[in-house]
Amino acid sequence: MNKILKDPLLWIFLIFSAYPFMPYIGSFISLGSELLLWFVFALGFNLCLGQTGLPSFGHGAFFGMGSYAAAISFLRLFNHDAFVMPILAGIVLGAAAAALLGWLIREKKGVYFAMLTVAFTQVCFGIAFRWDEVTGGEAGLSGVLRGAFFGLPMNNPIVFYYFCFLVFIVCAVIIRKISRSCFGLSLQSVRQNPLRSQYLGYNIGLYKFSVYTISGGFAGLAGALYCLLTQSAYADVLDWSKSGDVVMATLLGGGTVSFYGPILGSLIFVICKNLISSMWVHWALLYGLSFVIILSFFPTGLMGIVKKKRNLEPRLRGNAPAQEQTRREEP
């Protein structure tokens, strides 16, 4: 029981379960829904960056494809009362696109891997921006309505918030299970020493392909939820800047050293984008400066500061130094 109470994920769930009832900030229900889908997006992305060490700077493509898949399936394929099918379409298309790209670049490393993912994102952006018959081109797709789900009116912002909250709970538990499984530990081995992992018999290319596909599925899910949140889909979500946002949020929070880093980084990013931007038009300058300053002094991000402090505490108490943990995430 004591171990459960010390689980940070439990406290995150409790805080966001009460979000709609919090003073002042609780009135921004759409902001809360956006936070939750960004948590899913960033946690899924961190399977590539933090867990496997893959510099995927084109994850916005899968997010955008999930958004377009949900919009197109709602407007042109299924009944306008459909709610689940657009979300499933987003997951499938996001995972399929990630599988295609992941198979093509599975043997690439470093900057070559990163630049190919960026190029793929821009190709997708160009197609969405120009293909008027399917994507609506520059005007995008609008008119997406949130139907009922098991009799619950999803057009109600609070009901939709708790649906996103439920999706976040399921995804967070699944992603943490993946991170702590034998598969997840193998991904850490690939990140730390790919050559030694290959000598031990690991199929490096297959591991990269697998985790990239899984991560793309979570990005597609987040994109589909974003489509339902905004009730539209535009080419902007496919731009390389969307990929840069999730990279910056993950690194700022400390996703390379902590499972919870992407959640913290996404929280800071979304709040800056939505609340600070309403008070100051140059909010990106403040966010960018904080990103540069924090990573200059603490390359492992905000959660890296926390972990460093926790490792110093035994020494300050006169105890033996804590042994370096082999696993990334906290208990």
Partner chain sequence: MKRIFWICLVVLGLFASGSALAAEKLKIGLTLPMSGLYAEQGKLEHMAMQMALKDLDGKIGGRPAEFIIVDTEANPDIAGRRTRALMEKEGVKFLLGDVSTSSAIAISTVVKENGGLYINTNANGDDLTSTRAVRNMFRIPPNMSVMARAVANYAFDNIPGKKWIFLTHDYSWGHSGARWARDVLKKRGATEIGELKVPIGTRDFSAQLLQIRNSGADAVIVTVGGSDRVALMKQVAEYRIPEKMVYVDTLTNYVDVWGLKPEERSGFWAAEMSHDESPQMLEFAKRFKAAFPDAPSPVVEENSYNGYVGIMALNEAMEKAGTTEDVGKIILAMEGLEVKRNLRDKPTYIDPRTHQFMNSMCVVIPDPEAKLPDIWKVVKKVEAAEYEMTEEENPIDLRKEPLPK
Given for the second form:
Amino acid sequence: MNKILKDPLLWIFLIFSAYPFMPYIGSFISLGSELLLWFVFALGFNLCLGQTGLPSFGHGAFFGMGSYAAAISFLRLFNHDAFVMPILAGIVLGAAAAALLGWLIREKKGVYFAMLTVAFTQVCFGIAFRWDEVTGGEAGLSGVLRGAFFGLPMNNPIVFYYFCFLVFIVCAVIIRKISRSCFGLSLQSVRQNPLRSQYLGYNIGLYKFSVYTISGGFAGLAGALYCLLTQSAYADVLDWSKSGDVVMATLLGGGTVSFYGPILGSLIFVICKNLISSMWVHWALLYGLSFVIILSFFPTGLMGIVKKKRNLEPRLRGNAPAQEQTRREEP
Amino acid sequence: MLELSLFLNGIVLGLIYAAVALGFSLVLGVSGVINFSHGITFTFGAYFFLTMFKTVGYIPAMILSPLCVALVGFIVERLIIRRVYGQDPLFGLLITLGFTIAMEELIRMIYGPATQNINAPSFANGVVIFGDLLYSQYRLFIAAVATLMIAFAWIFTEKTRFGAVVKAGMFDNEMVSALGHNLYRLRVVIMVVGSFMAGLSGILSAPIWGVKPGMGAAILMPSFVVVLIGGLGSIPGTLIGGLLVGVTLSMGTLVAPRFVDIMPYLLMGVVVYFRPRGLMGQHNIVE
Amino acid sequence: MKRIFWICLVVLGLFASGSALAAEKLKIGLTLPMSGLYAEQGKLEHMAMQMALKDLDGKIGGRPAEFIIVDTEANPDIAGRRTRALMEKEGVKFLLGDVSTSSAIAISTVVKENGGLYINTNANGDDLTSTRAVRNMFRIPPNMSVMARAVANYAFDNIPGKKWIFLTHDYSWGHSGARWARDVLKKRGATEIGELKVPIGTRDFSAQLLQIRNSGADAVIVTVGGSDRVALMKQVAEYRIPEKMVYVDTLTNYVDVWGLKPEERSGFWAAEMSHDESPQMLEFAKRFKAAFPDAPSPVVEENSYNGYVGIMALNEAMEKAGTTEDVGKIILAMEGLEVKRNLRDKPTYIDPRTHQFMNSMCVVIPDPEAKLPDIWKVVKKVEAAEYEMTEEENPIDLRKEPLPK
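Same protein, different condition: the form predicted alone was shown, now please give the form predicted in complex with the partner chain.
Below, the chain from earlier opens the complete complex, with every other chain and molecule after it.
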């Protein structure tokens, strides 16, 4: 019991279960849903960055694909009260795209890995932005309705918020299970010393491939929820700068040293984007500068500061500033 | 005739990309930092020019504003990039990306978000006509300046002693400093030169693309693509990469006009997949 | 570990502390493209709306009103997101504005979901009153079926050659313009040589213009908007396109073209209105100039005009409905309304079936010896009803849709 009470996730759940009743932001219910789906997105992404050390700029593409898969399947394939099927379609397409890309580039390292994911994202963006017949082009797809789910009217924003909340709980628990499992620990070893893990008999490529696929699935799920939240899908989310957003948010929060870093980072990012922006349009100036300042003094991000103070550092060391161990290898 | 015009267009475009990418490539090669703030120096160049050229005239502004940009590059190196030397290149990428986002917003705050137009200078305004072939004078002017810039950079690295140190620095940083060369000074000089070139390219391309806060972000990815196609730190490689990307973009309008934007990325994907170091790349410190 | 949650709590609490102010003013949301492709247009709309509010003594529907402005950046994703925030956070029910058709579609989706009323002021894509029409949205400017068909018919009558090539902005509005010009081309028997689509934000048209120049067409039908058009028209002159063919613009914007050099203006253009149509407009232009000396346009042009009419229409509908709260009643009042304070000689009728405002438009040709602000001559004036989509082309009837509660 005591252990459960000390579990940070429980506290996060508790705070967000009361979101719609909070003063001021409580009425801004779509912000809450967006926060929750961003948490899912960032936590899933951190399986790649924090856990395995894969600097992926392709997650915006998986997010966008999930979004389009949900919209297209809703508008073209399923009848108009489908709710679960579009979400499943989003997960499947996100994971499939990630699997394809992950398989192709599983042996690449560092910059080359990152740039191939950027190329993939940009190609997806170009296609989504121009292929009017399927994706609606620049105007995107709209008219996605939220039907009923077990008799619950999902078109009510509060009900949809709690659905996102449920999804977030399930995903957060699953992702933490993954990261603490045997598989998750092997991923850490891949990050910390790929060469040594290879000598120990781990098939690094396979590990990278599988974690990439899993994390693509979570991105797809978040994308599908985003589609249902906005009731539309736009090519904009596929642009590489959007992939950059999730990488920055994860790093700012301290995803490399803490499981909860991505939550903190995306909380800050989404709140800045949606709330601060209405107070001061040039919020990006502050956001960008604080990112630079925090990261240049505390390369492990905000959670890194917290951890450092509590002297937990040696147990979980981040990889962000760490040197690539295999400098002299072929790329 | 159309093909020839488009090809020419592609070459000019490619020269601009190459000129922007060169600074990027040199900084990456020597310092091992993926400097995303390179895009913003491009933007700064155009905006400084916009502020200056009415008071000091076209040519003086064209020299002065890249100098200011070079100063910006110097400050950025001192304040930010120095902190990420020797760290994971992607960490440098993200820090400079954060800086870029902030600076873009600063420009938006000062100059407003709208696109501003700069006219081509009067001495290069109009078209050249050879029979049926028609070509914009201003583009020829750009081609000439960009070629000069690239040639200068090439001579600098190939023919001078300092250039030899730069090239050695790309291969092995530690050895270069062990041999008594000041690595920090080398990195600063490269950063300043790179910013100067990006600023000048920003000015050159302003009459074609307009001046807007997002112009740096728009050129950043193509120039990164150019660097990766050509190979990190290689000047001939960057030139080839730039020309390839430019010609692909221009000639691509004949084949699949709607999907032209994605062609450079496909090209890069194929090149990097099969030749990870790019066409002319060699072993370098980023690896 | 708990410290993090305190951080979370503090962040959330910060916003809680700046909590709701007592609001008795009527909040009107202005969704305007203050940056991006249509920044100039957005600015003009905003200024004219402020003028309108001043003319109404700060009251809409008899109730003091205030504007809350959001920048939609001519980007549908951003438009949708910010509109949602506006409606949920501020409780705004009435929205006006926007130039981009795609953004307007995104806004109307959100408005419908939240049961508000949206008057689009400057998007011309035909989807807004046909396939993507919703009962919560009205649209002021004539749609592209009117604009493009009017100018295409004029071009067909006045250009000897019958081979046309299309240059189209690659988004819903551009497609819409090309679609209706093509409709004329097919009905009257001209030949289409091809279509070149350019993405939003294209500044360098050289590749396209080289192709157009070499295509052997007699007319180039252009649907390119905003600041991209300015760049295009300069390059059209630079590449000497008018030597080879006629430049036909399916919808021109005064604000884009008045700053160009006379030799950069050529061809036949469709315009929503001409600034000298009525004495009221000239009078309005004078006041406008006095109030906003740095406005991007020296005369009253379509963006400012439509913004002004939008506020007036909302005011008259609220007066007719006798409420400033009940969205359903106000929508009913707007259907079939005749807007009187519209700066023209006769009132503007709102078609209850499509929610389209019905005005006249004109075909203009630039005047080479023009003196600002009279840069063009009106060669043909057309009532919108003449070329509006017929019931066959657009069978929608919004009166059958349910009203928001």
